[in-house]
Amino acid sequence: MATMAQAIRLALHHAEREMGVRDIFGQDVGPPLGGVFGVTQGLETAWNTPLDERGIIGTAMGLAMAGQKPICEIQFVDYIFNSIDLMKLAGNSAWNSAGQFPMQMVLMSPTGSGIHGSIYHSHSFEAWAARLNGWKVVMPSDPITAYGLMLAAVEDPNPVLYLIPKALMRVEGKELLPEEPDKKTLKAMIDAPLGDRGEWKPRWPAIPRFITPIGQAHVVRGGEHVSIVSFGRMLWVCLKAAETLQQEGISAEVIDLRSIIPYDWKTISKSILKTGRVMFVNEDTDIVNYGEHLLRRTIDAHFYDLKARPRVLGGEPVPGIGLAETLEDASVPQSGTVVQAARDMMEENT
């Protein structure tokens, strides 16, 4: 099974060979490293930039205005905050120009905790990103979705922020990409060897094109008693919680949102009508959390359908996440947090 990093690399190769992408760039994105997580190893159009987030995003904006389809990377989303004003301009370019200057670009960046990266490598960004009107924002939770969302992002005429959960980069998928070689063969074909890479060239397998539509959620696990809506790394935390709850006789429906902006309200609403209970789980800090918007919409649309008050489970409002495993675990939701919230909802009557 491909890892998420391998799946994204395969999608980027398809984009540069078949979709007109001519520039994939960022800090250490080109040879010899191919990105800090190896996402861009062996790509023909990948090149290195200075350590300059504003320069990276500004370059992508200029290329997009010239009609190209650039893909740029901010090495960790923790470093993106000094570029929010440029992202705002990228998001409103098509609107302000009455469509004369669309901004077809993909900005990808690893996000979230789970790698014990401490205060400079553990931030989440989805709540900030959701306020950047004009952008689409996606976050895959498994390799096959990562492949399909990347191609959808490249095709989209709007700027797309493609957030990659850091902790899932090396995790193998549970579902094969179409015509994917076996794990050992794939690694030999597309993973650069350690040491001297001067003469190394990848041998790309013929993975067919397929799209994961932006704005379409996926019901990963069906359930009857409580709906759990999440994305990225937290989806797997929620699935682990759902297994525990099942042993207690609580049937949890787990939804992978996949697309943060635009989001699939129809799937969320249908699930709420079935279960009458819902929680929104992510690892961004819980003050002005993205899930708070979904909770507000839930109350507006389903106040009289709810059997218990809806919940948002987010990270603690601390300035940074500590390096120690115990500090990191205490800063973001864990499966036990989700389990306890579901138990409380089952005992509560509106």
Given for the second form:
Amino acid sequence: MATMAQAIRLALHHAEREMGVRDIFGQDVGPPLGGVFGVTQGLETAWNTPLDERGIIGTAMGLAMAGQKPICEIQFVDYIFNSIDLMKLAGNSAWNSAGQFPMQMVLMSPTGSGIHGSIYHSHSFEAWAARLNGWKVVMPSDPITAYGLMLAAVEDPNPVLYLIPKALMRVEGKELLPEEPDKKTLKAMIDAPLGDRGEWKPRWPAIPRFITPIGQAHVVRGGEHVSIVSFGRMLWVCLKAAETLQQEGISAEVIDLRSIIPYDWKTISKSILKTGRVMFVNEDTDIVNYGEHLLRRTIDAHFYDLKARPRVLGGEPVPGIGLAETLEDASVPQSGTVVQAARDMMEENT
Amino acid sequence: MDRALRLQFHDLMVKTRALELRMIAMVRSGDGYFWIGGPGEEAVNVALGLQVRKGEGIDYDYLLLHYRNTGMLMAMGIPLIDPIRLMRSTATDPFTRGRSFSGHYAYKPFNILPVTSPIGTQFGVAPGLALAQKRAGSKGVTIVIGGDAGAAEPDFASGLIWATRPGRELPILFLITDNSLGISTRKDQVWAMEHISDRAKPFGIPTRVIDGNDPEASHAALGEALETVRRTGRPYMIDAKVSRLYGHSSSSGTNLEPGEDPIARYEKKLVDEGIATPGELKAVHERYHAEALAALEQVRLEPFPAPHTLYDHTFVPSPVDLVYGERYFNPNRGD
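Switching forms now, from the form predicted on its own to the form predicted in complex with the partner chain, please provide the structure.
All chains and molecules follow, beginning with the one already shown.
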């Protein structure tokens, strides 16, 4: 089974071969490294940039306005903050020019905790990103979705922020990519060797078009008693919690949102109507958290349908993620947190 | 220099000034909210606008303008009435449809990219446009304009670095319009150097300091710079010293401030050299002041944007988006 890093690499190669992408760039994105997580190894259009986030995003904006389809990378999303005003400009270009200058570009960046990355390699960005009107924001939780969402992001004629849960980069999927070779063969074909890569060239397998639409959630696990809506790495935390809850007789429905802006309200709403209980789980700091918007919409649309107070489980509102495992674990929701929240909801009577 | 061209410089400079003064008056008469523009920069603006390879798409020059470049638009043939529409925020404003400030143009038929209020950001965008041009074998160049104050933004350094990566140099004309002021902060309170263009020298970028109040000298220098960039595919920087005659914007009162007036100076030259009489030059002023006033009177009859157009163009329709694929809406206002 492909890892998420491999799946994204395959999608990027499809994009450069079949979709007109001519620039995949960022710090250390080109050879010899091919990205600090290996996502861009062997790509034909990958190139290295100066260590300059503003230059990376600015250049992508220029390429986009010239009708190219740039894909740029900010090495860790923690480094994106010095460019947030450029993202605002990218998001308002079409609106500000009354449609004259759309900004078709993809900005990808690893996000979130889970690798003991300390203060500058662990933070989340989706709450900030969700406020950058004009951008779409997606985050996969497994390789096949990573593949499909990347192709959708490239095809979408708007700026798309593609957040990659870095802790899942090396995690294999449970579902094969289209025409995916076996694990060993795939690795031999597209993973760069350690050491000297001067002569190395990838051998690309067939990479068919496969789109995961933007704005389409996935009900990963059906359930009757409580709806758990999450994305990225936290989805797996929620699935683990659902296993525990099942043993206690609590049936949890787990939804992978996949697309943060826009989001699939129909799927969320349908689930709430079924269970009457909902929690929104992510690892971004909870003051102020994207899940709070979903909670607000839940109140607006389903106040009288709820059997229990809806919840948002987010990260602790502290300025960084601590390096010590105890601190990192205490900073973001754990499966036990999710389990306890579900138990509490089941005991409530409204 | 050709007499007709010299008279054209004057004509366009006066046209621009009349337009700017009319827009300043619009703030005072309640016909617009905020004015920002370029009285005092007409000479270098006109000189550049006449030499732009204008058109739409990668084969033409891309323009990342300052908000003081109305003179360029006049030289490129954009109707005088259109900046007034922008100033009054009407639905007929062809640049932003009532969404942005005066001087903040966006005009696809001439590759004028949306002007950003934080002007310096555009230095970091220029490399992307120029990279696309160079790769396509285009004869177009990317022209990016910023002031001495905006050059303190980090994107100015980004532009220099990205334009000169070894073996990957880019066809960018950097134009610094140095009026020695950033709103109220003097240049000598900020910069340790006399010329901003000195910053480009360590990058191997050819630089030239010019008198931006002289349309003829500006025309010659800019022409040479553009030709060099087109021929070499490498960057060039012009550092034009200009005036700022009516303050930073309407926020600072728009009163006439001390400074050399490039139009008055050029008129003296034209008269001294027998190119035109004072009466002929005065008639040009009268004609354009009347035209600007008539344009305003027409624009006053034109509608403002309908509220329902607010969401238009937030997103481009997308075949792979199941929610905002066809239209954008506010999810907080019902399902």
